[in-house]
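We begin with a single chain expressed as structure tokens, specifically the form predicted alone.
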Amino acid sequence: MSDTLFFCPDILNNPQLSEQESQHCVKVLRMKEGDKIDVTDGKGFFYRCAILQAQAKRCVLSIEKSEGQVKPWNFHLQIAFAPTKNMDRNEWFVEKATEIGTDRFSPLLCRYSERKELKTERLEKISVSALKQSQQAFLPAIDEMTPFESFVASPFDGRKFIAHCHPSPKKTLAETYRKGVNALVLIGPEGDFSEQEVQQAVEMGFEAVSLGETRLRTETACWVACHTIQIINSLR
């Protein structure tokens, strides 16, 4: 495979590149018709492809051949957290998180949530960025932001967690998880979950636990729940 790789997500029905992608492979990169190119459909696949049209608003593809990739991780993992005000931090955990694995992103309304409302687009494009830089085939999820109470009382096959500051007795992430497991964990505002909020979840199943000693950041505290259970899981 080439050191660039383009997004296409729906090239077995329409293969031609976005016009974002269009113009980085005909204006950047001055790919030309007959040049090859490898593309991903983030849903598991790779291919290798003839430019028939090179054009900078619309790049036309032939298919030669197509490579399925085994998802890197035999697990499911999903960070459901609440996006801070900042939008750059959020941006910054899901490139990172997509870069290390991470399968959906779930924002949240909390009681103490900082930001209201939340636009995926420019996450998404975040995400796909990411995704071609590191080179994988599975493209993450992202979801709408959905109220807390709603959230935690949908089904998830797997282990649950919520991460919070309060003090009552908890295990860190890294000693109750154990490998190969399905995970979703829950990640809190800049002001943490409410009492409430952790009872309710407690109450649906979600196990309490700690990060650390630390009391750390939104968006760092997302990237070290994603980070622990992808290094747990490659442990021999």
Given for the second form:
Protein chains: 2
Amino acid sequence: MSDTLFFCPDILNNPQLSEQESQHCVKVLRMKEGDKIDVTDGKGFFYRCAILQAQAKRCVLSIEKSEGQVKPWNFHLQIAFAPTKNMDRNEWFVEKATEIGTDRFSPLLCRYSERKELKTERLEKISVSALKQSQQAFLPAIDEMTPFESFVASPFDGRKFIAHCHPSPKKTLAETYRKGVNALVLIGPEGDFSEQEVQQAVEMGFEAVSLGETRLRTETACWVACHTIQIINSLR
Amino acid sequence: MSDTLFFCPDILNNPQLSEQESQHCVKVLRMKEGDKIDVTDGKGFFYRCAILQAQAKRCVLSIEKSEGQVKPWNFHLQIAFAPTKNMDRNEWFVEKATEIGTDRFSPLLCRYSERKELKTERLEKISVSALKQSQQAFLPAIDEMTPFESFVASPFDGRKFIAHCHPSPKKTLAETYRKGVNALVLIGPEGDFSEQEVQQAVEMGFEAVSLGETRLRTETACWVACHTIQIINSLR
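The block above covers the form predicted alone; next, return the form predicted together with a further copy of the same chain.
Starting with the chain above, the whole complex follows.
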């Protein structure tokens, strides 16, 4: 595969790059009609394409070859988190978690959330560019922000964890999680989950866990949870 | 310990906060003479102090109690990396690696380095604030930038790894590393290590490893290496 990977989510029905991707292809990389590019739909496929029309705002493709990929991890990994006030930190987490592999991000509105609203468009852009940069074919899903109560009440097929800092006997995520199992991890806001939220989650079948010795920022905790699950699955 | 931790590296000889720390203490937090604050020297000690003089640029302390800490990890973890051109990404890595725990950062000058010079002062500030935020007592060391050749030739008491992307049979760091062992991991620049650099390192006793399936940015690779070592040590 060439070093540059393009993103075209609906390539089968509409084989042309978005305005932004077209600009990058034609203006920045100076690609011309007849040139070949590699594209992913973010749904598990890579496509080898030829450029039919190389216009700065509209780059039309013809698919020459498509190749389905096997997802590099054999489990479902979902991180539900209260986004931080500082948007850079949320974007940073989504970029890094996309690079190492995550299936789904679920922003939460919690009792002590410092951020009450979230535009997901920007996070989706960040995730797409991380996907392209790391040359993967599976784009994580990003949900709209959901109130904590309704989120913890919704079903999940796998083990559910809530990471919190309230004093209570907890195992670490690393020592309790077992490889190959779907995992959903809840990470709270800067001010942590309320004790009532923790209780609600536990009543809904979430296992309370710690992420280790040191006190972590929200976005670091998100990333630590995500990478912990990936690492344990990579062990023999 | 109170939520705010201050940093005073030479508190035993010179029990006063730096100008920046004094400002934060007196101007931002409005602390007054007689108030108590918690301080770390970054060398493994916490100090409970009373404020003797609360001046905006000079906050003088008297130590009331000192408490030595046991380092949360029983091994030495050193990451040697080629800093990225984008300084934010280096700062981000140092912040996150300080939060989860690292003993030493060693910036490298490699054949394909995009950044040939590095001011470490800013990285030290980032590391100090991450130390305070995560309420730890051991500040990582940050070396000046060193040429790759001389760095790999210097001794290290533990296992030495070099992570690179050149096609060759490699184990992943996660599957080859064993807990409790000192670890030094080399992470290359955006353009990777040169094949000659990889060969030099291997001749000096470095084990070539991969960090997993997906292609990672330099700063992500640094963090993945660091967290992989911490996680494996946290397992029973």
